[in-house]
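The form predicted on its own is given below as one chain in structure tokens.
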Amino acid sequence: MRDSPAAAVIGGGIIGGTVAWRLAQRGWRVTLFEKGELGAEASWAGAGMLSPGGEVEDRSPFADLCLHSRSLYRAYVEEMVHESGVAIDYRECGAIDLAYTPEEWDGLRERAAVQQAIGIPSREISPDRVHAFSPYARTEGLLGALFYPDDGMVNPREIMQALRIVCAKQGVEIAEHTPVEHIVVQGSQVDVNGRLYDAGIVAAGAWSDRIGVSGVPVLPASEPIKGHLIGFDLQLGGCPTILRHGHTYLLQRGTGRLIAGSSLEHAGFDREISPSIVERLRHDATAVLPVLEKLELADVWTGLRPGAEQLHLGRWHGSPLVLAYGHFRNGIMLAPASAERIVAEITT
């Protein structure tokens, strides 16, 4: 192993954890640096939608990456469950987009036509058939709905529990509470916290550009994009598919916990919960699923999505420093394909 190449992965979320696991499987000696605890930031806060139907609006490299990553997900989860012994709530449950105005319905149909051409299937379902898919969805005033059979969900907190185990089994050195403040690129190696590595992977999400570098240009900007989410305890089967209306989405975990989200706020690294935003989310969620009106909120939390002008996946100026950040709200869905691309970039 001392003759094996070594890599430092900076950032212990789902992207960094998956990259570390995959590199270790290829025989690399990997150290995974995390300034706090593994998976405690955006990966912990995410709802876990695997929904090209809700994210992709036209043909692009991003769309291709989403579709490829979605196609990898079942095998990704099954391998992780087998290797870790952790049960992961993963379901290919589909999603329904709802339209209550003519403008919303026209918009959904136009988007669906474009999506069909790039390989995202959907089908129209009449308002009187929606309850066959989701028994409590509001059909009063509903003009139309689209069902996306390939959309799904996963519990990212369980993914992170499993990643901790599979990384350790593969010999990854997990260095929690170990911030990386500066990286020095020295020819074909990088110096991270006083140790030399053959590759350094920056996967620190919204904190990525706060890492100083020497020997290469400064890293591309990243920023935290705050989001509020709320949770209810609803009887199992109350929301069997993902429901979407405009910017509102709802999904139900296997525990019965129903998650509704989310807001989008440029508020720096502030994590404070805003009662007015929580109330708006509750109002919008109840408008889609009226049964929630009778329930008390079971949980409220915020997360900091990793925003950037574009997704960065690849070598930085041809150096052994590799970027893996800027996933915004799609880090959970894009983890398998992002790791695949990063590992290919490094090992070739």
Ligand SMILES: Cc1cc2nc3c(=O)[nH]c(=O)nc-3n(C[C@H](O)[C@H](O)[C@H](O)COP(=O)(O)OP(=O)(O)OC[C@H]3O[C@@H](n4cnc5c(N)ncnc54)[C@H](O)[C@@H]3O)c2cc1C
Second form
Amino acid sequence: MRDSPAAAVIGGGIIGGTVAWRLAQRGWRVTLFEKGELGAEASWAGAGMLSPGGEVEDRSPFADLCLHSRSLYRAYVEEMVHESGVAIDYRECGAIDLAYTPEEWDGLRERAAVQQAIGIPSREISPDRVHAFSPYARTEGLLGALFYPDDGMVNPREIMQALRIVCAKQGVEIAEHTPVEHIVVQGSQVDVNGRLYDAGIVAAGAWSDRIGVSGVPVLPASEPIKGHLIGFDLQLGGCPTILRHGHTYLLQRGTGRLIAGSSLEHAGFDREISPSIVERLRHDATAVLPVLEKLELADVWTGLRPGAEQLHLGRWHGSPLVLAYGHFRNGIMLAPASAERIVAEITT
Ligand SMILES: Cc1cc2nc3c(=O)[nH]c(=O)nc-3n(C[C@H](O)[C@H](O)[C@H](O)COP(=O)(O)OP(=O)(O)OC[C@H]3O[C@@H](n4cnc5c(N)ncnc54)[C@H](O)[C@@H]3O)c2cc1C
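Can you give me the structure for the form predicted in complex with this ligand, which would complement the form predicted on its own we have just seen?
And the full complex, kicking off with our chain again.
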């Protein structure tokens, strides 16, 4: 092992954790640096939709990456479950987009036509058939609905529990409560916290651009984009597919927990819960699933999505420093394909 190459992964979210695991599987000696605890930031907060149908609007490299990652997901989860023994709530449940106005319906149909051409299937379902898919969805005033059979969901907190175990099993040194403040690039190596590595991977989410660097230009900007999510306890089977309406989405975990979201806020690193945003989310979620009106809120939380001008996935100026951040609202879905790309970049 002493002769095998060494990598420092900075950031223990789903991106850094998956890169660390995959590199260690390839025989690399990996140290995973995490300023706090593994999987306690965006990868803890995320809803876990795996939904090219809701996220892709046109043909682009991003669309290709989403579709590729979605296609890797089942095997990614199965391997992790097998290696870790952690049960992961992963479901190929599909998603329904609902339209209550002619404008919404036209918009959905136009988007679906573009998506069909790039390999995202969907089919129209008439309002009177929506309850066959989702028994409590509001059908009053419903003009049309689209079903996306390939969209799915996963519980990202369970992924992070499993990643901790599979990384440790593969010999990844997990350095929690160990922030990296500065990285020095020296020729073909990087100095991270006083040790030399053959590659350094910056996967520090919203905090990535706070890491100082020498020997290469400053890292591209990253920005936290805050989001609120709310939870209810609904009888299991109450919302068997993802439901979407405009910016509102609802999904149900295998425990019965119904999650609804979300907001997009430029609020720096603030994590405060805003009662008015919670009220708005509750209102919008109830408009889609009226049964929520009778339920108490069971949970509310916020998280900081890793925003950036673009997704950064690759070597920084040809150096041994590799960027893996800017996954914004899709990092849970993109983790398998992003890690695959980063590992290919480093090992070839
Ligand atoms: C409300 C909400 C809903 C979402 N819903 C979805 C969804 O449905 N589907 C989807 O695909 N995505 C979703 N996302 C987005 C997804 O959660 C993120 O894109 C993904 O978790 C990003 O993973 P990451 O590893 O890049 O970042 P993070 O999980 O934030 O991990 C980065 C880690 O780096 C650590 N770190 C930072 N600085 C340093 C340093 N200097 N040294 C060491 N460690 C450091 C942090 O502590 C953190 O643990 C959602 C996000 C939010 C907030």
